[in-house]
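Let's start with one chain on its own, the form predicted alone, as structure tokens.
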Amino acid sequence: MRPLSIVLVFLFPFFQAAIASAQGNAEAGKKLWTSADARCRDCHGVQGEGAYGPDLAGRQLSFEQFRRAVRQPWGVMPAFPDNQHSDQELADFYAYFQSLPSVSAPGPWRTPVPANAPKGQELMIATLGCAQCHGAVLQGPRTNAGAVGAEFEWFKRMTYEHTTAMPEHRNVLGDAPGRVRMGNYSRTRAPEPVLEEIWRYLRDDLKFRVPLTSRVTAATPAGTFNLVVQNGGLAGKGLTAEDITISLALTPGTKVTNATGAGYQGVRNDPQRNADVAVWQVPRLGPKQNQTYTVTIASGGRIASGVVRWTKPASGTGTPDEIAVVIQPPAQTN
């Protein structure tokens, strides 16, 4: 070979990391870093100052060496294949980095590690990092889990083949599909026996979730609103909802002029809330069941806000679950 072929064989990365570089557009990557399609600031700051993860802002890092790091992850996150996060967005990234100032030291962790935490929750917050997206007590998991009444295959799976598993996940329970925001976790950094200790963790102390949504819509005529909860479960497999209270608290003033529906039992006041809120019970709730009510209130009032619970099956803490209702907006009209 001659020598100037070998110069050029030898320079050809760092060529190819100045022309993706070059091709980066740091505001395409600040938008795309404080999206909700992107949660990699959970791990490495808000602003990539660091964290959990280290420090991304400000780094002598080339596109190439970062790339690397995204689709070949030598600690413990998970990687990131170019079908969940193209090249293009990568050089995006690296340009928004780029144009931030080094930090001299990284900010907190997002989770911290609670004083005496069981060994499950420590090894899903230190040594995984799962905690950091997931919560402390990891809701969206338990819930995923007990959508389909889950085994721990499924879990390693979703936690070594993650950008197929769940797309497959939402699938089988009709969701609507979206960007997958998880990598694949290494077999090596997250090996099987630590998967194990979190999976009892999340299955026998903190227990799995039914996956239970409610939500609030303007209807016709004026002042009159749908109410829907729904049990997205897997049909034969999902967990099922029991002694299910549905409340919506009222602003002050409000007064409910008609409700529709089995359960309704009318307007009551709730001192924890400091509020008049309309009750509705429901024995319970099955795997791909829903149930829709309809509530008119007086000219002037509103609904401030909406909570279900149940008490079968119960959180880790043997005390009732819950979730909020989402209120939805009137549609505007031109």
Ligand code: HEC
Given for the second form:
Amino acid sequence: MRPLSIVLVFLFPFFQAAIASAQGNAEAGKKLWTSADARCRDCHGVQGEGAYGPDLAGRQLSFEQFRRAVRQPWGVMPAFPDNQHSDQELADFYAYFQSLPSVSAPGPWRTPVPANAPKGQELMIATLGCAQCHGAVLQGPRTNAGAVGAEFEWFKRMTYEHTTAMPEHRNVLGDAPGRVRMGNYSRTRAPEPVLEEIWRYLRDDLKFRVPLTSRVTAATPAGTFNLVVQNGGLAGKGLTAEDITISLALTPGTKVTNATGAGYQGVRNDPQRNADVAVWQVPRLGPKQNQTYTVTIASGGRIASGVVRWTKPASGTGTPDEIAVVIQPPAQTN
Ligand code: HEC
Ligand code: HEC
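Switching forms now, from the form predicted alone to the form predicted together with this ligand, please provide the structure.
The complete assembly is shown below, putting the previous chain first.
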């Protein structure tokens, strides 16, 4: 070998490393890291400063080590396959973290374990990290469980085969198609008995929630608004909500001139919210059913907020059986 090629042979790995990181774009990496398309930050911190997962900012890993940690995680972290985050996107994340200084100590967990947490909740938060994304009472999963009448088999598939099982599930529920953000947990690091304990906590302590949603949209320029309440569950499988009360809070001085739809109760004063509220009552709303109403308000009026409450099925600990009405754009007249 001539001296030059010997030098090149020795330098080759360094060139490779330089190429791998040069391909990444730190700006693009930061953008994706903080976007709704990736939730890594729930475990690693908004700026990779570390939380439940280790700090990534300024960490001296090679790109290959970084990539392997994501595709074949060493421990409890779920795996993210390349149809979820491409190698290019991983290179962008890598470039972003290379551009940041290292941290002296990692940040706090996003969701800590509450005092006296039942076993299933503790496993869910601390052992598997589910709550770092889903919050301490698994609001999303328990509502989706209520939508499909979930069994343990469903829960297992959603955890171990998430990236293949989830798109199917979304289509069934008609959710907006978007990027799947949770990865696939390993059966060895998240063994079935642990998952079963978490499942029992979800099913028996938290209990499933009815997947109700509600929204107010403008129907006419003259001040009539549509109000829709719907149960997004699967026909024949999802939960039915019973004894439902819908109330829209009005800003002071707002007059309701007309309201339609079964169960309209009129406008009353709600001392709790210190506001006049227009109220409807619905005895029950099964999966795939919806109720639509209209409300007309006089010039200068505005719907400030809305809430839908139901009394059955009552969920367990954690959250009240209610949802906010989405009012967008602000429901007001001139
Ligand atoms: C559930 C929390 C969680 C999520 C979500 C998560 N990680 Fe991790 N990550 C960890 C933990 C914990 C480790 C430590 C090793 C292990 O347990 O697998 C880790 C390790 C890593 C490492 C190796 C760090 C080192 O110093 O060796 C990288 C790189 C990494 N994660 C990147 C990512 C990226 C990129 C994403 C999103 C696509 C992501 N992680 C999502 C928890 C998480
Ligand atoms: C990186 C954040 C993250 C972690 C960690 C995580 N999830 Fe998820 N999970 C999501 C998101 C986001 C969705 C919605 C679909 C998607 O984008 O992947 C989801 C969906 C689900 C679903 C399907 C029903 C639904 O709510 O859409 C179940 C069940 C579920 N997760 C359970 C778990 C369990 C159990 C764990 C822990 C073993 C866990 N998740 C860990 C983010 C996460």
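Numbering follows the first chain given and starts at 1. Just so you know, these numbers come straight off a predicted model, no measurement behind them. Think of the rigid core as the biggest set of C-alphas that the two forms share within 1.5 Å after superposition.
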{"property": "Shift of Gly316 between these two forms at or above 2 Å (CA, core fit)", "result": "no"}
